[in-house]
Each structure stands twice: as structure tokens, then as C-alpha cells.
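Encoded as C-alpha cells, the following chain is the form predicted alone, with no partner shown.
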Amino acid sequence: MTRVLILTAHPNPGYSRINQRLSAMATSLSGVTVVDLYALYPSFKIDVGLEQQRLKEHDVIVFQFPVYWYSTPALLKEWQDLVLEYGFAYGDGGSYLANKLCLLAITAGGAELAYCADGANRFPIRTLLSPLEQMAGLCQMKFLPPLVLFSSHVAAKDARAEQHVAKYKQVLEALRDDQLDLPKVFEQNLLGMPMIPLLSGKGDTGGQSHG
């Protein structure tokens, strides 16, 4: 079984239309951490140490946040800056983790049609996570296309919440039980666009591993 770690970052979880739900979710799995950054620390003091532990001892990082003006919000950036430190995660010696996977599972209040050249915010949301992308990149882990839920404050009253709290699901068991087909997923732009890519079954494959 693949260990997944799940870091949540919402600066105002009270008002959370979605990601409150989404982790509910998430911590109900086995084989599934999931840990919550902003309850863990208030005061912005990460204990850089545990956090690097934790790393090492999964092999998929997920990302679970709201966008914050094109980018995290702040603590999840703060862990960025602390953790992933330059002998660890890149740099002489920093390896721990190389061929690790890496997920967003981002949800934006903006419909999806304003994330394009023509729309409000100019730039496609991929684009826009470019930093994100890169971030992994440099920590030698492989970036899947990020998981959207675009206009996500309306999305409970459409219905898409619901379906949208499924594909997480899907998406986080197939990671734990090695059945994405990994090769059809990094063909996407984002995950699950027109659908997840799964694997046919473990007996077709025999899986796959992400080191």
C-alpha cells in the first residue's frame, strides 16, 4: 500500500464550503495521514523536523488548499520556506524526496472560464500554479496535473461539491492502491479532465511504484 499524506492549509476553516468536507473525507481512508497546518500551528512555529519526518515517511504529498491570490495561503507557504530546506530537499544531499509524487487538490472561487487568457484572471490555473510545479521539480518529485474545483463557492449548490468530494476520493484511494495509470494521468492538463485515468486492474499491470 502507497502511504499518502494529505497537508491541509485553510486560514478561516469556519467558512470552508468545501475543504472542510474534503478532509472529512480524506481522514476517514486508511492509509491516508492527513494533516491539518493551521490547527497544528496557530502561531505560524513549524516544527521543521517532524514535518521533514513525515515527508520520509510517505510516498505522496498532497497539497489540499484554497487559492490565496494565485498562490497558498500563507502558513502553507511559510512551510515551504522552512521544510523544504536546501539538504533535504534539494541541494547536496537533499534527496529525501526524489520520485516522491506530488498533488494539488486546490479549490478556486473563480469559474473556470476566467482562468484563460480572455478571463479575469488572464492566465490558465496550471499556469498560475507554475511556482508550485517548480517547487516540486526541484525536489526531484514527479507533479501530477492538479485536482480543481473551480467556482467553488457556488459548488454546493449545484451538486458539484458532492461530486466533486467522490472524485477526491477515487483519486485518493487509486493513489494508496497504485492504480492510477500514471503515464495517461501526466498526459492532462488537470486530473480528471474529461476523466482519472485508472489502471484496468492490478492483474493487467502489477501496478506501479513510485519509489
Given for the second form:
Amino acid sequence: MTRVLILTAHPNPGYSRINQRLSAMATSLSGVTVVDLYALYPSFKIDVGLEQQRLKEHDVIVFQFPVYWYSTPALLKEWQDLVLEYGFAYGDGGSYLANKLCLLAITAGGAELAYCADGANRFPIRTLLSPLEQMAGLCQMKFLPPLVLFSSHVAAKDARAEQHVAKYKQVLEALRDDQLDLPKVFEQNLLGMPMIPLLSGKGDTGGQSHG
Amino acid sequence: MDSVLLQAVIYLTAAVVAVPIASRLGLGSVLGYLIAGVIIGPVIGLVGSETSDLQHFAEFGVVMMLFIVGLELEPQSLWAMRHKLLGLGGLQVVLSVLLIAGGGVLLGLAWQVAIAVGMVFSLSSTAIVLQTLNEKNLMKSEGGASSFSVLLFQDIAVIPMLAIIPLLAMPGLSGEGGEHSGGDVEGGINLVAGLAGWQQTLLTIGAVAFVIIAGHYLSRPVFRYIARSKLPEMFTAVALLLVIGIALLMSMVGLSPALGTFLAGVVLATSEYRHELESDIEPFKGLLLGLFFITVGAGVDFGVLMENLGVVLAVTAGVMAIKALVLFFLAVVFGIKGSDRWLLFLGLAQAGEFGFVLISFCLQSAALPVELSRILLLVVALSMLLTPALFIFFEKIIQPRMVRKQTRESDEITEQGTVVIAGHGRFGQVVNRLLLANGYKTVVLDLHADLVESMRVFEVKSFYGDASRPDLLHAAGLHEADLLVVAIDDQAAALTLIDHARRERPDLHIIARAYDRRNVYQLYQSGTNDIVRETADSALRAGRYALQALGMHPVDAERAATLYVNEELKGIRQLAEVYDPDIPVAQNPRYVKLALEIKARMDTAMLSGKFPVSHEHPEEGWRPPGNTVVKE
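For the form predicted together with the partner chain instead of the form predicted alone, what are the coordinates?
Below, the chain from earlier opens the complete complex, with every other chain and molecule after it.
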């Protein structure tokens, strides 16, 4: 079984409406480890050894966070700076993360429309996330297309939140059970993954590829 | 009895009047004592005949001073300075004796007498020079350290000189047995008198070995036993007993008592009771040394001086010039540069108190004519009187000019900054370990002999002593320290300590542990820089755990605690302003009013500081950017 690690980072958990639900759902899945970085390191004193050990023990690394200033929350950046060391994540002898899968599960306050050349945020979200994509690249990880929930403020009030949680669950389970059709995923380069490409024949979650 | 009291009153009055004035005028305490002596002696004639008896008693000040010097010198550092000691000190003595004796022969003295004179003048004044160097903080400079080596060698050289002088006896002179031979033979017990040479040597070596071995192995159990009695005066008694006992032992085997106690000091320099010993002996040393300087001043014989004024002045000038030249030459040879060179040859140009001892010994041994000895005594006294003036010349004229020159040369690496930690209990220990682990030098003081003892087992250097005693604090290096950490349990003692430290060192950084809020206020008012309440941080953590246990997310609990600390520290600082130690806080209206205001402020801050829980106002507080809600 593929071991899935979810690193969540929300600096203000009391304010979170979506990420709390996503984490709660993920925690209930067997074979999935959920780590709340802000709960573990409220004073930003990261245990680098422990974090690296945890990374070694998992095959899929999911970063789940709300987008802050077009980037990760501060603690997750600190985590990157300290944990992804030379000799561990990259550089000479640093191949502990090689071939692991890397997924971003993010929520953005702005609407998808705002993330384009003409929109308020001027860049597509995928472009804004390129530092993280390159981080995965340098660490020889396979960067999956990110799973994004736009307009997360209002999502709680409509049905999209429910849908998003379900979709996240499906993706996590597919990753855990090696059911994700990776070539198709990369080929589709899907953002929100409206249709999740699962491997044919084995699916027990009723994916699209049955058809 | 009455006359003893009267003498004491005269001497003490003279000291109390003259020394503070001299210090205020920047002349140093030594000159103050000397002037006081001149005034009560030759000028107004209050004291006279008894000065030489008193002088022998007062020479104990020199003995105690060398004990303290020894305490500050660990055996390794003594070993490290052996080249200077032998080279610089040895050459100084030999060259001075030869040149002065040569001068004497040229002036028509018999060569035996000339050599005796040379030996008398070759010695410098350990008492004046060390006291002055300490007062002016020059001991650690190269010039100070070199001066010390020379002085130490001179004190050692007294022993062979005492052996040589009887050989110089002139057939024409009869021994002046009436004069007492000074501090060397106290009470008349002499163990070596009737013995053969080899027996004497054996006994002498035995005595020295006894001091070293007993000092090393016996002292600790004895000190520990005394420390457990918790009677501070017992410690003082033991310290005095130690110094006087060793001085007596050394006199009995014919060695210099000063040298014996110096040796004992070196042996005890590694002891954890060192600071306590030092601070117990220090006041006695200071008083006796002061008394000694007064007797030097009082002993100036104006009658003889007036009769031979020209000769005395000429000889004094000649001797000081020769000694200064020898020292200047040696300073050049040994590569001592700049102001250090000046310090060495100006500081040691005088003759010293051992000169008095040698002169009376020479008289006894019939090596000097009586008339000449009177003049020699005056020369020694006059040169000692002039020494403080030379130091002032050095300080006011030489040093300022050298400063620019010296900064151009590479800076001498001075000792690494030290930290004095008062109290090595559960609090002080942690501070000490963290500092030591980071390579800082610490001096730890603690009142519990058992603790000090057990710390030693774990290779932590700590010293027994009551840190609230100003003298002990001084001995621990308050004046050189960069930082003082006060972690003693006794709040009153801690405040006394801090008040004293702040008075002595307005620039010192002081960190103190407080017992409670009231203690915090007192510490603020005493000028403590950083105050740590002993339980506040742990209580805060317990509070944070409590918030988490009640379901608050750790990061929210952390923020609440941080906010609380910030607000509370602000409040405490304000409350410290209105706190009055004489009024209970509940009866202090200004305090109560302010405390209530601060409480209200704290409550508001905690509420508004909470991250927006209300979904109606998501823009408050922690608002991520890029969240412009675009209506779909």
C-alpha cells in the first residue's frame, strides 16, 4: 500500500471553514497520515529530524493549505527551508524524496476568474505556484496537478464545499491504493480534477474510467 | 591599655582623614597613608619611638598581600611566567646590586659595604607597587605582569641575601644586636638555630613540603567542616590562623614569611574556597598595609634628614636613576614596549620595605656602619615616598601619549569577559551550564558547602561564599565582570547585592531572578536590567497547556500566551513606578487604580486579539490577501 502523508498548515485554524473539514475527512482515512504543522510547532521550532524521518516513511506527500500572499503560510515556508536540506532533499546524496509524488491541496479566497492575466491577481494559479513546483522538481518528486478550491470563502455556503471534500477523499484514496492513472493525470494537467482518471479494472470507488 | 587605644585613635584618625583626601586628589591611597605618617610623626610628633615596633607588626600586611597575590595565581600561570620571573627578575636584582655597589665603591665605600648597600637598594617595594597596580587596574597589563615577576623574584632573592650578608661583616664594626631583625624572626623561636647545615636544609624543605601537601589535601576537608558550621567568623578565624601559622612556620625555619604565605596562596588558588579566603583576609591586609605605610612616613627622621639633606637627595636620585636604567635596559631586551616599558621602569625604581629588613639585619651582622644605615633608611623611605608621584607622572603624562601609539600596534588580547553567577541552585545551575557550554567564563558563588563540593565532582567550577557580602563579590571579580546573574533565594540579600553592584559598577548588566511581583518591583527600582520571575514562565506554559486541554488549537494558545506576556510585562513596568515598599499594595491607591486599568486593558487586548471567530467579519485580523471575493 502506498503511504500518504498530508502536511497541513493553517495559521488561523479558528478561521478555517474548508481546511478543517478537509483535514477531518483525511484523518478518518486509513493509511493516510495527517500532520497539523501549526499545532505541532506553534512557536516555529521545527523538529527537522522528525520531519525528515516522516518524509522517508511516506510515498506521497500532500501539502494542504490556504493560499497566503500567493504562497504558503509562513510556517510551511519555514518547514521547506529547514527540512528540505541539502544532502537530504537535493544535492549530494540528497535523494530521499526522489520519485515520491507531490500534491498541493489548496484553497484560494479569490475566484478562479481572478487568477488570469485580466483578473485581479493577474497570473494563473499554476504560475503563482511555480516555486513549489520547482521545489518538487529539485527534490526529484513528481509534481501532480494541484487540487484547488477557488472562492473558498463562499464555498462553505454553497454545495461546492461538500463536492470538494468528496473529491479530495477520492483522490487521497486513489493515491493510497495506487489507482490513479498517472500518465493520464499529467496528460490532462487538470487543476480541479473534474474527472479523476483512475486505473481501469480495480476501482472500487466508482471512478470515471469504468465507463 | 590607654596608650594602646590612644595610638590606635591617632593612627586611625590620620588614615581616615588623609587617605580619602589623597584618593580624591588622584594621588592613590599609598601616598595618603605615607603623608598621614609624615604628619603624625616627624611633623607634629604625636608618635615616634614605637614606630619601628609597629612597623614589624605592620609588615604582616605585606605577608597577607602576598598570600592574596598567591591566591590569584594558579600554579599553571606561575609556571607560565617562569622565564620572566627568572630572566627579568634575576637580571634586575643582579645588575642593580652590581651597579649600585660599583657606585658605592667609586664614592669610597669598602667593597663589602658597597655590596650590602647594593642589595638593600636592589629590592623594590612590593607593598606600594602591587597596591598601586591593583588600585589602577594595571595588574593585567604587560607592564604590570612584568613588574609582578620582578617583585616576586626580589622577594625570593631576600633569602640568599640574608645568607650572604653575614659573610660581608666588616672586622671594624661591632654588631648592633639591639635592633630587631624585622618580620623574619617572630617571637624568637628558631628551629634551625643550633642545627648543622644539612639539617637546616632538610627542615626547610620539609616545612615547604608540609605547606604544599597540607594545603592540597587537608585544606578542603577543614574548610568544608568550618563551612558547615555556618558561622562566618569561624571562616575568618581559620583564614587568619592559616596565614599567621604559615608565617610563623616559615620564620621558624628561617624563610621569608611573605614567601611562605605566597606559596600557600598558590596552593590554595585552585580551591573552591579561594574567594571566601581572599575576602576574609582582604580587610586585614588593607589595614595592616595602611599601617605599614603610615609607619614608613612616621619613621622619617627629620633631624638626620636635615643634617644630610644633600647626600640623601643625591643618593636617592642616584639609586632611582640606576634602577630605572637597569629596568629600561631589561625592558628593551625583553621586548616590552610603549607604556608598559614606562610602567616597569618608573614603577620599580624605588627601594622597598625589605630594604628596612636588610638594613637592620646588616647592622646585626656588622655589615654596615650605623651612620650610613641612618642615611640608607632615609633613602629607602624617601624613594618610597616618591613612588606614588612617579605613578601619577606615568598616569597623567605617559599613558595619554602612549594611547595613540598602542592602538596602532596589534591589540593585546585581554581576558575573555566573565560572568559572575550568585547562587548555584536549581536556577543558577541552568544559567551557568548554558553559558559554559557556549564558552563563557563564569565565577559561581554559593552558600551551600555541600553543593559546591558536589558541583566539583561534575567539574563545575564554583566557590563557597555569601554572595551578598560586598568583599566577596569584589573578590569574585565584580569590577572586571561583564555580567552579573543573581539567582540567590534570599530576597533581601539579593537586593543588597544588586544595590552594591549597581553602585560599584553603574555600567554592569545585571540579570536577576525574582520571587514574585513585589520582588520584581524592588528589583526594577534597584536598577536590574533583566528580571525573570522564577515561576512565571513555567506557569505560563501550564496555562498554555490548559488552554489546549480545553480544546484551543495550539497555535491559538501560543498566541494567547504571547499576548498575555506582552501585556503583563507592560503592566508590571508601569506598576513598578507606583509601587511603594512601605505601603501594602492593596492600600496604595495609585497602585490599585493602575492595576485595575491594566487588568481592563489586558481583557480587551485578549478579546480583540482573538482571531476572528465571527464569520460576519472575516476581514478582521488574519486576512489572507488575494481574497477579493468576486461575485460569480
